[in-house]
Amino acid sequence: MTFVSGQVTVRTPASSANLGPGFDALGLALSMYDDVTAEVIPEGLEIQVEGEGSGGVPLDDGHLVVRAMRAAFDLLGERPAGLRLSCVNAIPHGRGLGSSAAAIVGGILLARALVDAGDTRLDGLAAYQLAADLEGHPDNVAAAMFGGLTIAWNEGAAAEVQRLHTEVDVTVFVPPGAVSTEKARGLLPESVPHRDAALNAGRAALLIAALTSAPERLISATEDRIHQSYRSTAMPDSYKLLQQLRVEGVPTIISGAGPTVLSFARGVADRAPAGWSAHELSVDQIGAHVC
């Protein structure tokens, strides 16, 4: 197996899971990104961070890109002696946007694109199941690697997505702090009411159509009684804002384990309390890709 020589660089968008009662199948790609760069060495590894995450994110053997690039050149047949890497990230960590599924996608399609002929050893769907398998759970991964709109799923072992196309407006508004996704799974039940799963079973069936055909129905569609108010207490400011919106008509929700809010809305940014950002969002509709 031979390397490409030079540099090659790959731009991977941020992702929303759940949007409301989607939970842990629905996925939105957004027009916020991540750049990773990387090229063969002869020996060693070097890596360079900037923007979000620079300053707290391992640059050794932890770093999550180089553990993706690893697996994915395993998959491949064969490690590089040496990797120089840098990051230029926008997406925040640990708020709720996707930013580790961005992480291995984007370190999958590097390995990939490293590697001569690397797209026809390991194809889209192969990579996909890969960046699945690290990540733990497909549906942030689907929107991240495909872009608009993905429903994931597993058939068995296989990590299953299908893609459809969506344009909307969306506003999310990003917390200083951050939620673990683990803390945020931690305090959901292990059952949850009947009326309550088939209300989300509906809404989420509506949602679909909303985001493809009708988006006068958001407002309804994107109701969630399975996990939201469960994860209130991790982020009382969050579920704060998504109630105040979501009574003025603003189809709101938590985007993925949270605390950030997104809106399906513009011209709602100066909703955003103090000390919070807000960012004016397109969906993003190629995915993870070569640049």
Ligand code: HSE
The other form holds:
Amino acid sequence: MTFVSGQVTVRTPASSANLGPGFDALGLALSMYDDVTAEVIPEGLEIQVEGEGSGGVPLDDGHLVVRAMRAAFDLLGERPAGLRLSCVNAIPHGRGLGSSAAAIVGGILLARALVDAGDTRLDGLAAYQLAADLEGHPDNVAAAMFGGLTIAWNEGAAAEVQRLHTEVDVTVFVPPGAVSTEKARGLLPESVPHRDAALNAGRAALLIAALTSAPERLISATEDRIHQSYRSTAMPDSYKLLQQLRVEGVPTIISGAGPTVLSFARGVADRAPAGWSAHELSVDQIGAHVC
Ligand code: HSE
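With the form predicted alone in hand, show me what the form predicted together with this ligand looks like.
Shown next: the complete complex, the earlier chain at its head.
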């Protein structure tokens, strides 16, 4: 196996998972990006990080992009002797906008692009499977890899994905503090009432219609009863903003495991509480790609 010479850059979008009722299944790629540039070098590991995560992420073998690259190189058949990596990150960490999915997907596509004929050795579905295995659940990695609106699920050990097109406008409200996905998942109950599960199933189905052809249904379609309220103690200000916006008729959800709040609307950025940042975004239609 041979490696390509020179630098390769991969751009990967942020993603929002769940979208209200579609827990662990729905994903939406957003127009906020991490760019990672890598090249094979004779020896060693050199990592630079600018933007989000700089000063906070490990600059060694523990760096998530490096871990994903090495997992992909192992599938491709060989690891290079050395790597130089430069990350320019816009996706905030620990906020429910898919920063770990972006690091994993970006790393896998980078490794593939650094190997001669990498595309033929690791196709899109195999790359997605590896990303889902590394992330532990497929909803964010599906959107980060394929762009658009995604429905992700598992058939046994196999990660599956259905991609759909949507052009909905989005505003994300990002609070100053992080909440770990592990902590947010730890707040979920073992079981939920049947009526809540039934409501979520109906709303998730309606949400696909709302996002693809019936936007006037978005307020009903984004209702959730099985995860957001259970997690509210870990993100009380996010839950409060969510409730305020929904009462006003703005379709609003917690993005992924939170604590970012996402509205399917523009013109509401001024509702960001003090110390939060608001970003008006659109749907990324391309997914992760070599620039
Ligand atoms: N579906 C996941 C959750 C997304 O809500 O826990 C976070 O990775």
